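Okay, so here's just one chain, in structure tokens, the form predicted alone.
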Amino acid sequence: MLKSAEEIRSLHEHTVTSDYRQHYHIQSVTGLLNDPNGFVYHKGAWHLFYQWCPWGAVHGLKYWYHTISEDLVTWKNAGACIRPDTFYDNKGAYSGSALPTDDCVYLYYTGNHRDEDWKRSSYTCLVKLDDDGNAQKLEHLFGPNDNYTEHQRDPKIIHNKENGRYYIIIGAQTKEKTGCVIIYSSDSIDKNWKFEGQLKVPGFENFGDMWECPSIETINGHDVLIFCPQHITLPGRGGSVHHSGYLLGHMDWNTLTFTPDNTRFHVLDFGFDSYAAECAANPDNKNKATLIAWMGLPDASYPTDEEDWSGCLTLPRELRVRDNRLIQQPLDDLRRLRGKKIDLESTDELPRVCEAELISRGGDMNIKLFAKADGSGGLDISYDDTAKTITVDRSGLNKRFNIELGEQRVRPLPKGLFHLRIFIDKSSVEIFVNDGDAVFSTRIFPTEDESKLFIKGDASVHMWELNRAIDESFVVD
């Protein structure tokens, strides 16, 4: 247990020396980042929590650590919020999701127990988090389901206005060894909680050993179904067998089936880094949600790990339906951001902090970003207009790492390429492509003699410097 903020106040020092620290995504305080959670709107503000090891790069006993902003731009650091130091949660208070109501904001989280024989048990916990911050522990929900393996975790809170029911959705693991949504309901948020059955998912019977970070939202009239199959290889996706995705379709709470549109499962984010989506629904437009991400994957090491602290999040990004897919656009609000528009006309130098948006006027197109001065390595985005794909390859760069998971990433794109808007971070990149018919979400570590930019092929580009919008204060109470 973190006793006392000093514990770990000369890791933070260290850690925002590093040349790697974002400018504009969520990051550690300290240690290491993974999941996102408890993403809600409430009173005016965003409220996003992560999962957080205080003492370093590794996946340890887990907080809560709470960020708030008023605009999905700018973020300041809260504390952590959610402590593992009950029976229920002694191994970690893992992922979960966060209700609003008139009074307060309701958490719910996964507490991980472990016995004196290391034998896990996994209890839906719940804590009130009132308007002055202040975070309650209520009485635990309910503990683990016999009927699955020990592997029950990542709560999601849904209210159903039809039926006037709130329904719990968590990932987990059949017996037969295959990911699956187990489902609880009731009438009331903090009890009368009871077991209602499991998701029924026509045609995904058997896909993947666990489903994590479950998901159902409604956008434009569609039921959208998210969650992360475990231990499953998929085409174009390398070695990776973690996988952040979704399904539309239609829900039906009254027999628990959510019915897709057909049997493809929709890869979330085509690039190299994105985990553990969490959605909020948006308070102006119920035609649209808000999502964020974990810039990182489970087993999976990054450089940072050797100065002792590692993760961050993905950009918000707003999710609409079109075409039957869903599409991820990044907010409006992100421009504010921008400062110096760079002249590319007199510098070939590739600011570490800047967006670059490219409009095309056909035909094939090369980027490459932080190559060296002859123009070698690099991270490379290349489209061919023949074969109508885009291509992510980071195998150029000097620090390269979980190189077995695979460096290149392909996307067809039936329509070819007309637009491009990167994100550039200090040690992250993001690509939209084409108004957000798909994102690339990829970590690299530049090293000094990587700094030049080359683009090849016949585009209008534009590009800006951005200023920072992230906390670097070292808030831990």
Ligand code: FRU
Second form
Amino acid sequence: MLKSAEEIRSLHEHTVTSDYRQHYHIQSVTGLLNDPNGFVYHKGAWHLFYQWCPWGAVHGLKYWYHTISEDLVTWKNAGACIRPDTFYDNKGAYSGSALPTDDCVYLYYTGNHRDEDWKRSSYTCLVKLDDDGNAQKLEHLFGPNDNYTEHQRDPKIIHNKENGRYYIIIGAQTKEKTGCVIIYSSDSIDKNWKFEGQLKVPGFENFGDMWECPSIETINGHDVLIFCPQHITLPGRGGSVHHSGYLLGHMDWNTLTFTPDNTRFHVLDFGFDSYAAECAANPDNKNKATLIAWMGLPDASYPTDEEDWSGCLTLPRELRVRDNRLIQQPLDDLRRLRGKKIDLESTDELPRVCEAELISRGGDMNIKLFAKADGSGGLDISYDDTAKTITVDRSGLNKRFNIELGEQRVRPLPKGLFHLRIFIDKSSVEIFVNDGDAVFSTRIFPTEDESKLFIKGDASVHMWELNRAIDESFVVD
Ligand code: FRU
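Show the form predicted together with the named molecule, please, the one above being the form predicted alone.
Zooming out: every chain and molecule, the one shown earlier first.
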């Protein structure tokens, strides 16, 4: 446990000097960040928490760290919110979600308990966060379910307005070692919770051995089951065994059945680093939701580990359903971060914090970000108009990492390539293809001799420097 903020002040001072600190992506205040948690809009502000291990780039004891925004663009550090300081969460306040009410926000999370023999038990715990930011732990809601293995976590709270009931869905593992979702329900936020059963997902009874971070969203009248199946490989995903994806379909809360529209599990992100996506409903528009994910992967390591920090979140993305899949677009308000326009006629230097927009006039396209002066290396983005595929390859960068998971990702674009928006921050690149039809997110760690931009192809290109949008202040208490 953190005895006081002072314990990590010098770690923070050292962390913020890193050349890889992001300028407009939420990142760990110190130590390690993984999943986004409890993403919610409440009384004029967006609240977003992240899994946080304060002491270093390790998946050690987890806290919920709190960040706040009024516009989803600029974010302020608000300090540690849930601390692993009870019997129920003695080995971590694990992931979960939020429910806004008139007078406060409720946070549901997994208390990761281990006994002296290191046997794990998951408790579903509740915190009441008042409007002054005070977090009060309430009585835990229920303990582990003996019909499943020890892997039960990541409660998503859902208020079903049709029958008035509250549901908590939890990622779990059956005793046969298959991934699944289990469901609890209640007529009340903080008591009377009872086990309802296992979610039936026809066609997906044997799909990975554990499902982490499940969620059911309704977007444009479509139900979407989002989850992270573990320990399976998928075509086009290299050696990666952890995926963040979704099924479109229909949720029937009476029979606890999610019937997928087809047999297709879509990955949310075609890039290398994306996991544990979390959605917040849009308060003004029921057809939209905003998604944010961890720009990282479990069981992976990153070059800043040696600087004792790791992890950032993706940009928030607006979700819609189009052509039977989720479309992810960068929020419109992100345009407000645009600063100086870059004159590409006069420079081939790529700013470390910028946005590029490319409108293709057809044909092949090749873009190299952070290449060397002789044109070699860099993050290579290429579109092959004959094969109708777009490929992102990070093998040419000096700092290579997680090589065994594959350094190339390919996505078919049957209708061709017409539009790209690329967001570059100090240590990440997010590529939005064809108006949100596909997204590639990747961490990158360019070195001094990697600074050039090369574009080949017939396209009009615009580029802007982007202003800082997150704060680096040391707020812990
Ligand atoms: C996903 C995850 C969750 C868990 C959390 C712990 O990355 O493993 O299942 O709650 O991270 O930090």
